[in-house]
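This document starts with one chain, in the form predicted alone, laid out as structure tokens.
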Amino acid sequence: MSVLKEKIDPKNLEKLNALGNAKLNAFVADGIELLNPDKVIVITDSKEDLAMIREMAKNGGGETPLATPGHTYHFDGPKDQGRDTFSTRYLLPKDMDLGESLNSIDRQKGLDEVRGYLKDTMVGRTMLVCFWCLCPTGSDFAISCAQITDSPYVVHSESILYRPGYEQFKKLSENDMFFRFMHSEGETDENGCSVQWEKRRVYIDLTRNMVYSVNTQYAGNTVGLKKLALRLAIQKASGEGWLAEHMFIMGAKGPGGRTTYFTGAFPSACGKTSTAMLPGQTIIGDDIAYLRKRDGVMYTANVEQGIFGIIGDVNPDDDPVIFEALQTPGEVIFGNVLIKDGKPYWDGMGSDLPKSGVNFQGEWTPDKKDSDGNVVPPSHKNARYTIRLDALANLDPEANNPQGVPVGGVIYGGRDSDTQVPVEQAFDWAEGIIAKGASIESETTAATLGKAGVRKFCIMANQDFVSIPLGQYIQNNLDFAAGVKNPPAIFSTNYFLKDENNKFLNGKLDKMIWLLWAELRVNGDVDAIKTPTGWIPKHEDLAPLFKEKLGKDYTKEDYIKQFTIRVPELLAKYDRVEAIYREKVADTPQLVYDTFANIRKRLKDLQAKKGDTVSPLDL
């Protein structure tokens, strides 16, 4: 208390003491001693506190107002434009092993390093202490969180993305767990951007449910409740028998006004948000879902109340709901886009971009090059927008139901130009988890730091965030269907299949048809064609959907190109994935290898009868 009283004025100390939590007080006191701020502000759920944060963000706190009321923009530094998977590590005591596939460091060594970088970083600054709740407050999904940061931009972002948690925190007992996050921007330049990016660290202490991050501003590294909290939640879920997944939740509309709820896991920049935002459907969440079982039914809830979405190619034709929301007055943060005359611009927005402006590299013109001699794009490929879900016209009415919604189907997708068909249903839950979810391969994109265009294995589209041994993670997913009366159907999707001329075989809105076909399958309304790897649609069921929903004639030629079974490519895929498990995942369940063997046999049997490429009409 002496530490708290020294740096916190009576008004803010009263806010902290009202929570009556000794563990929280110790967390804040540790932050004060380590970070050495000039003063401390405690943020409650009140409108006044949130309005104060918005003003702090606009006045030197990381954001600049735009012409549209409520809109602001934020720039991260040129070397701080994505999640840093290289410097994000688990702090593990000597008796804990997550397997070689997960990035870790000795706990004490890592603590010494990151706390050394954090030491005195808030001298001359204000420490902000804020509280949020993952999932609807008062529900069995809910997890309380406390964040310390010196960035009003981070707090403002969290106020948009997460439900207020101060009042929820009052309900915690002394023994209740909560997630903790400590962040500092570190040294910043004249533009307010973190400059010591070589000393960027994002370290996750699983033994304390705590995350440290320093020398970074990009939201994926600093907004603790996003992917950093997902890592903590996966470990918590594993011990308690539920799932924390990198999934959207959305409502697909079937005949007669029926709504079937789907969850979906896609690696970054693979169509996840655009699937969750399909016209005519409803959204509950676009990124992270918790799943629990009650009375023999799987339920899911959205961890968030907002979207931190990739803005590239968001335009009025392909993403009309999001585009409209981004043009409407209200709270929106644009990140790393091009700014000209108080307006934001980005690649693929459906209109001409100005020939000059300001972006994350400073003053911009089309011929500008970066320090490596590369042409600087108008907006970064990983440019973002942050917005509340209730700003969207298609928010599902059950979005904040504390009970969650029942899961009808699960979708796994990735970037694949030459192998998998656009949509396919797994034969059962186990094969869906193994052959669809645990076998995702996807080309890398600008959403993570590093080289783009490399085919990468990404288990359940969750590889970067799994905080338990991968074999255990697969087994948890397999076991989760136990006791469920009708386990959800599992589907794979692939929006990126190309022809021999390297042209996409799918239109951008074709994904709606794959989703609506899946909705019909979940409810037993249509039959399907059996392949060695699952069930695919019949042409006669897809053609009416294309006509009704998109006004397109869907020819048999289109159908054959898209749904031809490419046997050698599929065999090679499962060979690659199995090799990864054998080499890097020592605790892989035997069922994984048995499933791969069965799929391989079915593929080779088809190959012997029909050849390397098999038209769906020949099945």
Ligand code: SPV
Given for the second form:
Amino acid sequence: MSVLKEKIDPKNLEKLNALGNAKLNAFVADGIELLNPDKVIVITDSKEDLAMIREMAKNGGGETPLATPGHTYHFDGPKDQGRDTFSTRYLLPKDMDLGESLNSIDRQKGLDEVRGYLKDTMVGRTMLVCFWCLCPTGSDFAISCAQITDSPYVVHSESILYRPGYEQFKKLSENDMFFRFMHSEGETDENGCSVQWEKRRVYIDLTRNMVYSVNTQYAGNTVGLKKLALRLAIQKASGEGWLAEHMFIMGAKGPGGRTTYFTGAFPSACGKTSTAMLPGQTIIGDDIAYLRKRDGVMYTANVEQGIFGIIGDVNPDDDPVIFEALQTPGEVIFGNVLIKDGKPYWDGMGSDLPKSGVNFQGEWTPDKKDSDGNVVPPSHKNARYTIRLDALANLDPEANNPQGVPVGGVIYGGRDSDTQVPVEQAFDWAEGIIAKGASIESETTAATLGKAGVRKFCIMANQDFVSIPLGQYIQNNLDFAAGVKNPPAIFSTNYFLKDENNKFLNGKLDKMIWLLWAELRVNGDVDAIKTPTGWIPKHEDLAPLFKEKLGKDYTKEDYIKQFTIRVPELLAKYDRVEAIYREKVADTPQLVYDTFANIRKRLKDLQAKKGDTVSPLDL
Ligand code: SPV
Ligand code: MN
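Follow the form predicted alone with the form predicted in complex with this ligand, if you could.
Below: every chain and molecule of the assembly, starting with the one above.
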């Protein structure tokens, strides 16, 4: 209390005291002692406090106003444009073993390092203390969170992306847990960007439900409730029998006005948001879902209330709902786009870009090169927008239901140019978890730092965030169907299949047809064709959907090209994936190996009968 009293003025101290939480006070006092701010501001759920944050953000706090009222832009530094998976580590106590696939560091060593980097970073600055809630407040999904940061941009982003949590915090009792996040952007340059990116660290203390983040601004490294909280949530869920997943939630519209809810896990930048935003359907969330069981039914709720989405290729044809929302006055933060005369521009927006402007590298012209000699694009590939979901015309009416919504189907996607068919239903829950979710491979994208286009294994599209041994995580997913009367159907999708000339075999909106076919399957409305790896659609069920929804004639030739079973590629895929499990995941459940063996046998039987490539019409 003496530390708090010394640094916090009476008005702000009163706000903290109203929460009456000794653990919170200890967290804030630790922050004050370590970070050494000049001033501390405590932020409540009030309109005034949120307006103050918006003002602070616009006045040197990481954002600049644009011409459209409510719109601002934010730049991260040139070397701070994505999640830093290398410098994100679990602090490992001596008695914890997470397996070799998870990035970790000895707890004490990591604490010394990250707290060393955080020390005195807020001298001359203001420390912001704010409160949010993961999932709808007052539900069994809800988790309270406290965030300390010196970035008004981070607080503003959180106020768009998460439900307010100050009032909810008052209801916590002394023993209730909450997640804690401590962030400082560290030293900044004249543009307000973190300079010491080589000392960027995101360290996760699972023993304290706390995450440290320093010398970074990119939201995926700093906005506590997003991927930092997901890592804490996965561990908590594992102990309590529920799931925390890197999934969208959306309502797919079937015949007669029926809504079937789907969750879907896709690696970053593989069509996840655009699936959740498909025209004619309704969105609940685009990034993180919690799943719980009640009375033999799986329910899911959106952890967030906003979208931090990739802006590249958002245009009136491919993403009409988002495009419209991004033109409308209201709170939107544009990140790492090109700015010219108070307007944001990005690649693939469907109109010409100006020939000059300002972007994350400074003054920009088309011939601009970065320090490594590479041409600088107008907007970064991982440029993003931050917007509240209620700004969208297609928000599902159940989006804030504290009970969540029942899960009808689960989709696992990836970026795969040559192996999997566009959509396939797994034979059952266990095979879906293992052969679809736990076998995702995806060609890398700009959402994480590093080289793009490399095929990377990514369990449930959640691997970057898994905070328990990977085998245990798969087992938890397998076990989750226990006691569920009618487990959701599991599907794989692949929007990135290419022909021999390296041309995509599908149009961007074809994903709507795969989704609506899955909706029909969940409800038992259509038959399907059996392959060695699951059930694929019949041409006769897809053609009317293409005609009705997209006005396209879906030819048998296209169907055959897209749904041909590529046996050698599939065998190679399961060989690759199995090798990773054998080498890297010591606690892999035996069922994983048995399932791969069964799939391989079915593939080889088909190969012996029909050859390497098998038309769906020959099955
Ligand atoms: C992702 O990369 O999966 C995102 C954006 O949703 S972030 O994790 O915040 O970087
Ligand atoms: Mn994500």
